[in-house]
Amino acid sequence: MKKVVIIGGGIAGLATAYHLLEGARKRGCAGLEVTLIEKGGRVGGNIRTERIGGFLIEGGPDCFLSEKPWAMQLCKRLGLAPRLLPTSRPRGKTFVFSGSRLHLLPEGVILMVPTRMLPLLTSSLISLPGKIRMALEVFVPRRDPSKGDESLGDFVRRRLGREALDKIAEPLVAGVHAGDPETMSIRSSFPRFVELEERYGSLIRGMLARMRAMKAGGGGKAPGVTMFMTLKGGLGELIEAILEKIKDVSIRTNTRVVSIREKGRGYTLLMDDGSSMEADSVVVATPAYVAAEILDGVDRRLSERLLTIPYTSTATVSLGYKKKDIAHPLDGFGFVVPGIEKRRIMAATWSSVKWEGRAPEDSVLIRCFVGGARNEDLVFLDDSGMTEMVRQELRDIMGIEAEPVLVRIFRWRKAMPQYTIGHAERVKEIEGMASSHPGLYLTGSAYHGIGISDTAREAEETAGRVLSYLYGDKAVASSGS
């Protein structure tokens, strides 16, 4: 019997533990023992829908991109093809707060990269200026590579100027992360657009020639293009598919492994209630700083450089209200903030809006984002604090005066890691020091990418990783299966 226990009951730990079963299944690996364990008192992590009086809320995440394709096939594996919801439109408007107003994004606008001239120049939301140095982009000479990380701020002024980085790609693309973009690396946050630069010299002649080998394809959609896609009846129903695929594996909740100990070729885990257990492969799929203080008794280097991989808060609060209280069009999914413009909000989405059977026919719902690298401090207001906070925020760029029906605020405290300069190389090392210990492994939103696609692409990649040294070479030959 092998014996593996994952620490962590987020989406990087279930969906650690569905691949564990199934790759065994596939390799015909036989007499594998999975442990899950949990320290809170429900499995999903930052994934929590609820419903409240006809409205579907979510807690954390609320979509993943389609163009990343791992959380899609995960789903169709789990049986939930039939469940994936697009947006209720292709490309839905969004709107940016710039000069005490809300203003259309520029139509072909990927990301950050204007792909079509006119929307630009005719936009409000741009200085003609701006939009000059934003054309000016394709004379822009690329930078050398050998010159290593670059923060995202400096790769926007750069390429496409100041303008372009305060109201377009700080508010879209590191709210993402709940990042500071002079901070925030480029090459581990937005690779692509370093690929971009580097093989085409220009983000956007770029761009422009991946959407016409995309159409020539016959591809449909253009790279870069963000699909938003969700579940019918919320991403909780991601949670409970893997659920129900994992019966056979051990769950334990409210138990929070205390440190680890390598014995022989195994370790030994011990818990807050005074229990131990043994295991052939520990997969630590916890936030960084967490399984920093579980691994300090297996190895101080790699417990350090852990702690260097920095995490900020955020907070989402729903606001349910009655649709004839709403004097504002909703002709949108909804509107982000710069940082330059001092609100107190990042972003709101139009959730029922932007995806079908989110509130009843009578009433709309809006979820505001709060906290993250800027404005920290706000998630840690009390109810009535916050609520009046984005009531506020709400009435001063919407004209929303009504009372809500509905409030519900979840709070993440260090939740989103910080993608920060030499990202990659800290991660390069971090895992060089894990690897000296065999069967440790670490997974999770820490280290490839922040996204539900990301974490379910790792997670597989670890539970291969774990069947081929617990199986050797009949993991490997099998692989393919």
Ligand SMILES: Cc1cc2nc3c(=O)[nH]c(=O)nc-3n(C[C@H](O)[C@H](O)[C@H](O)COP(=O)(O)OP(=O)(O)OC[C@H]3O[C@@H](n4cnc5c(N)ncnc54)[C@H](O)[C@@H]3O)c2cc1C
Given for the second form:
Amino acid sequence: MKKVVIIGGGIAGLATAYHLLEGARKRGCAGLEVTLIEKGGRVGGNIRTERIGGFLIEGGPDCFLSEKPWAMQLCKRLGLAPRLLPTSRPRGKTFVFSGSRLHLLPEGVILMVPTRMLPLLTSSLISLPGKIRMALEVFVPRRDPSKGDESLGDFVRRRLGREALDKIAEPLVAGVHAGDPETMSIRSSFPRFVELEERYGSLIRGMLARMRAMKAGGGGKAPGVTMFMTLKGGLGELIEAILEKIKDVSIRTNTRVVSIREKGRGYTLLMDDGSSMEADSVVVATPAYVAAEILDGVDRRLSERLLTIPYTSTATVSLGYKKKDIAHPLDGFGFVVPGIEKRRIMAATWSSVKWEGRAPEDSVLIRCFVGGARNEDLVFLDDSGMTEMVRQELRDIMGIEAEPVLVRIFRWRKAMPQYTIGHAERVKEIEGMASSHPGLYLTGSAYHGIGISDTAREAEETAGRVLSYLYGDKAVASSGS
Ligand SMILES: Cc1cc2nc3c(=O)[nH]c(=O)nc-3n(C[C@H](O)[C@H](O)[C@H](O)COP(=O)(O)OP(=O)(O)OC[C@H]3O[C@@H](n4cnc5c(N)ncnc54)[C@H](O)[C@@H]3O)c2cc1C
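For comparison with the form predicted on its own, kindly provide the form predicted together with the ligand.
Once more the chain from above appears, this time first in line as the rest of the complex follows.
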């Protein structure tokens, strides 16, 4: 028997378990015993879907990016292709709160790069000097790549100007990570922008070239695929589908791994209930600071390096309203709030507009984001303080006075890793140190991409490495089959 223990039952741990079983089956690796240990009472980690009174509420993530194909691929392999759900429109309007009102994000702005000049010129969001500065991006010289990493803030100011950073990139792009653009690494958080600059000398030229190439190659996305995708019954369906496929994995919930010790060619894991377990290979799929704690006895230096990946806390607050009580037209997918506005929410998604089946016919669902690097303390307001605060913000920003028919708050304490400047080098160092402990692997959103798709890709790679370690050439020779 070869024993693998996975620590952490988020999507990283679950997908690793799935790929281990699938990989072993396809490669004919016999005698694999997989155990997954989760400290909470449920698996899924940040992915948590609830149905209450006809509303479908996502506590954590609500979608994945189709451009990164791995989450969709995983769904398809799990038989969830018929359950994939695109946004209700291929492109929904996004608004930006600036001054004292919502402005339309100029059409053609992709992430933060303007690709159409007319909507930018007529936009009420950016001042005339700000628009000119953005358009001049095509003339900004390429940065010498040998200078190394740069913050998102410096990158955007240098290429597109201060206003583009404050009103577009910071709320839209940094918002994805709930991060501070002045400390976020552009290379690790948005490598695509660095590639565009390096290859085309300009983000605008690069984005336009890519759009032209896509058109020439038959154009854009497959039918039924939009930029953001989810599942009809929410992302909880992904967790349920994995659980269906990993019935052979022994899952222990309500059990916290407190430490690991190296023992001969394997490991001994110690649990908070005083029990222990032996393993030939261990996959640590927890946040990095938890991995640091667990691995302190294996490798002090590795543990110290893991602690250098900071995390921030966020909360989502979902509010259900009767449609008749909302005067706002909800003519888009939601809005983002730049930090310079000094408001107390980061963004809101008009969930029942963006996705089908999120609210009863006569109701709407609005989901607000709180906290992040800017306002972490707000995450820990008590329920009534949080509800009052969010309702005040929606009153000021959208004019909503009505009493919600439902409020659901999810707090995510230190759940969002921050890829700060130098993150890629730190991860390289961490992985170098971990590799001196045969059979020990780290996986999850702390390292090579914070979203579900990147985490799913990494989980598959991790499972491949575990099988190669345990079964040697047999696993390597037939990998990819
Ligand atoms: C509010 C929010 C919104 C998000 N929105 C999106 C989105 O829309 N799209 C997207 O792609 N991504 C989004 N993300 C990111 C996404 O949630 C992550 O990429 C992904 O869920 C990370 O999965 P993971 O398994 O690495 O970590 P986690 O989900 O954190 O799982 C780690 C697991 O380890 C367990 N654990 C911790 N310590 C121990 C221990 N000592 N012993 C045993 N178990 C332990 C935890 O209980 C947890 O279940 C969002 C994140 C948050 C917080």
